[in-house]
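So this first bit is one chain, no partners, the form predicted on its own, shown in structure tokens.
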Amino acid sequence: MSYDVTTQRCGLAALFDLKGSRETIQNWAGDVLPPFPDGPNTRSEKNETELFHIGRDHWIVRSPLSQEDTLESRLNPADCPPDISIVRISDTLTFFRVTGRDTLDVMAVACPLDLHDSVFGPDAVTHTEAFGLKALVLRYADGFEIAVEQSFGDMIEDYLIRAIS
């Protein structure tokens, strides 16, 4: 069966892993970041920069790659307080965009989670599996994104092509 779905491998993005309490990170870098998401496993966005709340005291910031140096200088990981950690991880993840009428059908093949919008809302993000690999899954108005460790990018691209064919 062929699905009405489009997949696209996204280019690299500026990514930073932040660990620490919301309050401490907000005091250190709040003016650099989008507003903190309302709850766990959600994301927020401001001026092309997204903030993912992916675990207890764990956040990921994503911005266009062209903003990486500016973002790093403003987050200032080398001088951050000892109770937070800020690490650039830009080259560690590969993102894939999955869109189209049959997106949920293809995502059901890729991922064990219930991704129906009544459960996995419009700003949802979580770690799970995609095709048996650790993955970050994000919902957008037009579909989903899947992020996997960069070394598995070619494999996931192949799996997505096979899943929609």
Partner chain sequence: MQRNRRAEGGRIDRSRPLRFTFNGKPYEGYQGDNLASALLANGVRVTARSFKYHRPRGIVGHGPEEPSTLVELDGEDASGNRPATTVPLCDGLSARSVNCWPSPGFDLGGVNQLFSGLLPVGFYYKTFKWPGWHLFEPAIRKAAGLAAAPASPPASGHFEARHAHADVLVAGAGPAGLQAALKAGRAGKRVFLADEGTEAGGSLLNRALTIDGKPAMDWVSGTVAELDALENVTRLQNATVWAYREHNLVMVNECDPDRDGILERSWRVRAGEVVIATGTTERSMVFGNNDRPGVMLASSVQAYLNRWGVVPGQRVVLFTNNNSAYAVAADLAAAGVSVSAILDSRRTVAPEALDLVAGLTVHLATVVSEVRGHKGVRAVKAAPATGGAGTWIECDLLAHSGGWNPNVHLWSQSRGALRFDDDLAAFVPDQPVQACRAVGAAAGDLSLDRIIEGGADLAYGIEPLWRVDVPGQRGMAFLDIQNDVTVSDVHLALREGYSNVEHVKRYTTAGMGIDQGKTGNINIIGTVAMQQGVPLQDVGTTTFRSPYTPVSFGAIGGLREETVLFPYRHTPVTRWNKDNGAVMYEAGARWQRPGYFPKPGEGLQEAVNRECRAVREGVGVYDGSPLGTFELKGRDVPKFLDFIYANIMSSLHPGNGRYGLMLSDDGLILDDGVVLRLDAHRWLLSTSTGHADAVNQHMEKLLQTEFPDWQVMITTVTSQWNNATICGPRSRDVIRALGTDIDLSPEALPFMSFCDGTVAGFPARIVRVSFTGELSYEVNVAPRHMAAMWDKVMEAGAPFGILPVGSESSHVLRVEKGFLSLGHEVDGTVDAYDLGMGWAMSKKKADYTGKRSVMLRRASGRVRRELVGILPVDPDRQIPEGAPLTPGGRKEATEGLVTACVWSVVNNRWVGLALLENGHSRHGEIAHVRMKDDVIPITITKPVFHDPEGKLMRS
Contents of the next structure:
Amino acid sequence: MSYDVTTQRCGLAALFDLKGSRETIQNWAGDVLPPFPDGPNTRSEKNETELFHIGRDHWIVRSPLSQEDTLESRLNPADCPPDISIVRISDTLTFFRVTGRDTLDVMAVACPLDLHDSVFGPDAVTHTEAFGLKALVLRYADGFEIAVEQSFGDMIEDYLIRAIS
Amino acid sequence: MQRNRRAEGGRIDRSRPLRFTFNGKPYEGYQGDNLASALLANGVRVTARSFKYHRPRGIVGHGPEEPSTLVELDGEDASGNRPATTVPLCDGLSARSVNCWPSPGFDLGGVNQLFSGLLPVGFYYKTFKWPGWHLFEPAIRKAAGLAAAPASPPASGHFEARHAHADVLVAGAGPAGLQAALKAGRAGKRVFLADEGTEAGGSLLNRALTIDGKPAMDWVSGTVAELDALENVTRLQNATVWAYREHNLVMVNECDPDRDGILERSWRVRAGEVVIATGTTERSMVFGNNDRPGVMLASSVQAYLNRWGVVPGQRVVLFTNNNSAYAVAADLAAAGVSVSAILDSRRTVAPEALDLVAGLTVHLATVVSEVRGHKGVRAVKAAPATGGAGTWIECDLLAHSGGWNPNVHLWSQSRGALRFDDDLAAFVPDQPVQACRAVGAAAGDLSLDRIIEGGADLAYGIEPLWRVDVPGQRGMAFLDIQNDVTVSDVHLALREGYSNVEHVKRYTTAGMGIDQGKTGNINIIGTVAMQQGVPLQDVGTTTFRSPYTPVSFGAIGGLREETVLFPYRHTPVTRWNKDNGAVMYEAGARWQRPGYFPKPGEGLQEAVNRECRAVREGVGVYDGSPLGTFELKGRDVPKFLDFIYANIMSSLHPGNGRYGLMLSDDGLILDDGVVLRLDAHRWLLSTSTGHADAVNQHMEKLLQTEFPDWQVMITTVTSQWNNATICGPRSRDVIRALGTDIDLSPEALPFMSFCDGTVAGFPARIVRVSFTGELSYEVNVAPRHMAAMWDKVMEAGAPFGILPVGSESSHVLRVEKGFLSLGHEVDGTVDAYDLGMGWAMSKKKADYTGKRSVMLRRASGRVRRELVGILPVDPDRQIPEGAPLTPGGRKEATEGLVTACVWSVVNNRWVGLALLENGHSRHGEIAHVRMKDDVIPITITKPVFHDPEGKLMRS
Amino acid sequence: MQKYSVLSLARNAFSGHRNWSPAWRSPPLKNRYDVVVIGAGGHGLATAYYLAKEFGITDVAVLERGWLGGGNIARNTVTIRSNYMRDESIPFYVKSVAMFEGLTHELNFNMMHSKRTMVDVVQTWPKLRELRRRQLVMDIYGSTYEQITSEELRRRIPALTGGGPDARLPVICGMVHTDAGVNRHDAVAWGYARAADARGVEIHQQTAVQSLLRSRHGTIEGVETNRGTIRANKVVVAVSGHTTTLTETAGLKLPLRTMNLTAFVSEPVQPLVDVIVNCPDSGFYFSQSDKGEMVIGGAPDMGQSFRRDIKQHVFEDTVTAMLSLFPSFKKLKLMRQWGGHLDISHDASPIMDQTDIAGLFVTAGWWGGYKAIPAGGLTLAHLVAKGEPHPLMASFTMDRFRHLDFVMEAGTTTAR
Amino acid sequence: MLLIPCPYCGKRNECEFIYGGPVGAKRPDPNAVNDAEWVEYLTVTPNPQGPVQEKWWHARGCGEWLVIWRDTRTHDIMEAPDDAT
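Switch over from the form predicted on its own to the form predicted together with the partner chain, please.
Below, the chain from earlier opens the complete complex, with every other chain and molecule after it.
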């Protein structure tokens, strides 16, 4: 019997890396971004656009790929103020979704982090380790999303198949 | 016929018989048995032969402490060196004794017993010296080793390793562990309870005790039921806590988890608190022939009786120095077993203990000095503890108890201190160091009434006896049954000056077996103490190392194997490469890259020649995606780049790029790469493939720890940009054919510049860099377009004969140009001047990383090895990379080495690069490569064999 | 010294082995010696032995904080080899290997030296290039290193069934170093101790040096111990990972760091592998002891450490790498694991020198240094006796750091 | 496997971090020190049996470089000792 889990390798999303002071970014981006999430390693969402607070003065914004050009033109990385950095990174991450009854079993193999809901809440998002790689981990519906550097995508797919069978 | 099985009682299921074989003979046991209980039930006495003397041995214990009977399992579950006491019986099980041939009953190795006088401890060190150890080693190796090595991995199933987190981890589901787990569980804490047994209960499974007047096992099942109903409690059986590591990381090995296909599961549990409830292990008494089959631990006799319904002997003598054996005697008597005598080394015994065995013969101040019987106990000699004539008592089972050791292994692994408790005559946990506590018997509470309210038990009442020492005693008295170490061995070691207990252990190998001396180590320490006339605690204890019991490597490894052993990285072109016959290599930073693209029937050299010729004469393309790429932004980027690169970067204008060397502060070359200035504030930095992570670390470390005030923001974009690098005289034609809105003329897009636009309809950035020395365009696109882009390049390039170029050809092309390769020419001693790249070391800058060190090193005046080109005097003579150069080709200290040697299609000969002492001033000279039996003359040249002025790449 | 032989064994058998004399004395501690050696490990004991034997300096005390032979020598994986890359290193290790081979007879103590060959399992082309580079330089110095095909490699190591064409890192070929061997580490310590003792050297266990004593002129004049002050004009520090702890008591800073290297053994099984197997690309090595245990080592932990246990993830890396090449070991069981202190210098090469404090000698930076014991002891004795480095160790003085002229010996056994 | 406190993420497994070496002397102005001082700065790092101050990079986490005190005898991570400078 294998684990009752569904895994899915997701298509591209629009991703932008934001660095610098929150005020400057907020002022520059205006209402294109959701409200900034409160705590470290949490996220906020508005109109399908999510904002991950994943480091000191560091965020990632995610939207459906269809929004990429709009976001690019609104965030305008080339012309943003010199003391903030906005970089398109849509292609740098490959997202996997792990859902189903035994999701936590598979995540326990993949990830050393405590993902118990009392510790890793519904709005949690963080960089950690998954299958030995740097990974972005967040809750998704009744499961989790794991994102790794795009070039490792095939390897994670390989590993996930091993972990669930 | 299970002749030693009681008609009723025990935790076995008599309605489910199981058939098994032991050393080829068929037997029957019951569901709930382990191999040892089933063998005892069948009256099998000789179950093993000893390691050195091949003495017959039987079953001694009932759990992981078993020192004597190790078995190998056949078939699907094949594995070796398993204590028979830890092998759950299953239908069809086939087991064999290790270490004897042909069988334990008739073992040819038994002749060693006759020569035991010639085999004292340490005899290896004194003999087998002449003419050499190699003469004796094979035979000695064959004699050792216990079980056969596994021949194959498990035929089916796999291992899993996973992480877990708990507020409280409880090790052991005996009375103390269950109680601790229940308390924490009721308080809502996340509890992880792991127990090595097949069912919970610990010692209560083996003993006929009561709690609040009811059978103790009723309490166990009630507690287990409540725990299992709690969502916040994870309870595992067959799960041994085998290691306690730093910061409360605890390793648990779960056998046969409740899931098909998983053989074992390794848990890495990070716990807020660890409760060590690991119970105790009974220790042996040490007397003559204390290893004979039928000499068993008293608690084990009790366990077989109560838990498995097995009576291991018909006429029993008990030998003890504490009260626990009295309960054993009482249980035996109640079961109708004949108890011939209880021999107690103590002078007085508490009345409660005596009351328990009313009607049985008790001899106080009496010891067993010797056992008679070869393949089984026939009689024991009861002797006055103070000396004097003894009397023989006939029996077929001697149950002995030398007292109890709290199982402090995990405590000790946690770095918690141990203290010798005189009342308990044992090492017990002292002050904790990590967040843990010991409870129950593991903490020294050796009777149930001290652990649980309402528990009824005898007080412990020990008077230690580390070994029986009465005049006229005969027979080998074993301290370590598994490694055949006797009291006289320890005495000899001490006489020879091996006086520290660690020396004793190592000289005698006592306590170094698979059981790690669980029943005997303290007796070794006690024996040393007695001989040296010092208190036991002054002799010291030995270190308890992980694992507590052996753990299979498969479980430790988990799923990480085969293709996912190490990470691997693909680019969008990897699939195309494989489909087009590329021989794939492991490149730096875990990338899989094409080495070369042989046509059918073609070897490496032909393929490489073909690819190189395409680049030099037509056009080639390679996938440059793995190069590390970082976008830098912030007001201090220019200052920062000037600090980390040896040359000046700040003067770059937007739209241009510059090559530079990055040094470490001790002046060694860390990386080389190209920096592009995108606009006033944004810079793009590329690194060599293998050093991308190291450069990222270097930059972030400087910025965050040395220069926190500098404003530089770094984003890794290695995988935001892929590139197809199109190179060769026809490369411009290919890009034109692809279609682009970028002006490709040398005036508009000169060497070391770049421009953004579209290529083949994709958003692209063209960068004019060259690692081949040819006209070259790096066409950067987003990975989502890369595969399509690549197809279009091959299509558009076809009329020009475009070929894909692998890393082998890239190597040839860069050697022909004398371009640096970190993996070849840079080996930790070479600096930029040695490489003829002094131009990359800024003179203007007062300081940059590595400058001071390079200057300091060069000031020593020591001879430098400098980069030169080499031409073998025989143009058809290939020189192996790495070959040493020696003065005159003599066999003496080297003066350099060949770093690369390639067949140059443009020169139609072998050419190469070398690092040679004072090489820059030796152009034109002949130097010599020293091979093992050969000297190869080479001509020293400038390190460039193609287009020395660099006109082509600038064209 | 009582001679050990089959005859003496038989003779003693008749007397119930009651007449064996102690392997070393326990003499009273004097308050002055010509030379004090700190550390009764392999290097300290060997140095004392060669001081007495080669240079006639017998007024030597070896001071040991714990029990003799209880440091790195008690916890290493006993690999003896000379497959190095640089001119500075190879001749030294060639000498050390040769000395090890003769040690049983020299010391009349069976070291159980088993010259059983080391085989490198090569899985990447850059590693092969590096090893072939070593091979050609080693040829100059008479050390043997030969490439074999992967078929030949699998014939010599039948248990090597992983690393096939579809594996993450397929096996490319092997490199065979026939000079390599293993022996019995305790025997090396005890053999040197016994032989040094017989030549008059005193070994004092449970004698902890707390600080080094300097004269008014700054030279060394002795050591302070838990058993009082001991004077000597020459003091040798041979304490591996504890070197800086001691030298700092005399105000001397050295470019050394102490790290933790772990090893582990499997349960004993019947003979399976008769060579030392080294897998530099995967990051582990092992050999099978005469008792049948697989003795396995991997890469050191990164941080500084004076602990002697093991980090789980470092251990797991080694195990997984091993299982990938030796999948049948999945059913083999771990029996015991431990760690030792490595002393690693700034350039990862050893340091043997008279320090800035006249009379104070150090030998350090050996990464444990088991295979260097005989030649390390001999060359250090030479340095102490003659005041100048032995030619084999001339490149390993502190001088190289003054000019940042490092000796970079790329590729210790498991460097990936 | 240490549990290392990251100021941004909280306690995380050692596997998420890359060791960055002990905190040594501050980099001197290379033009203001003599050779011996420069060499000592480069090659000599603290190697105490006890608390050592060291750098770790939360490379698989938030990217923070952090400094902790760790006892090399026990691997305990602790507050800065009183006499720390």
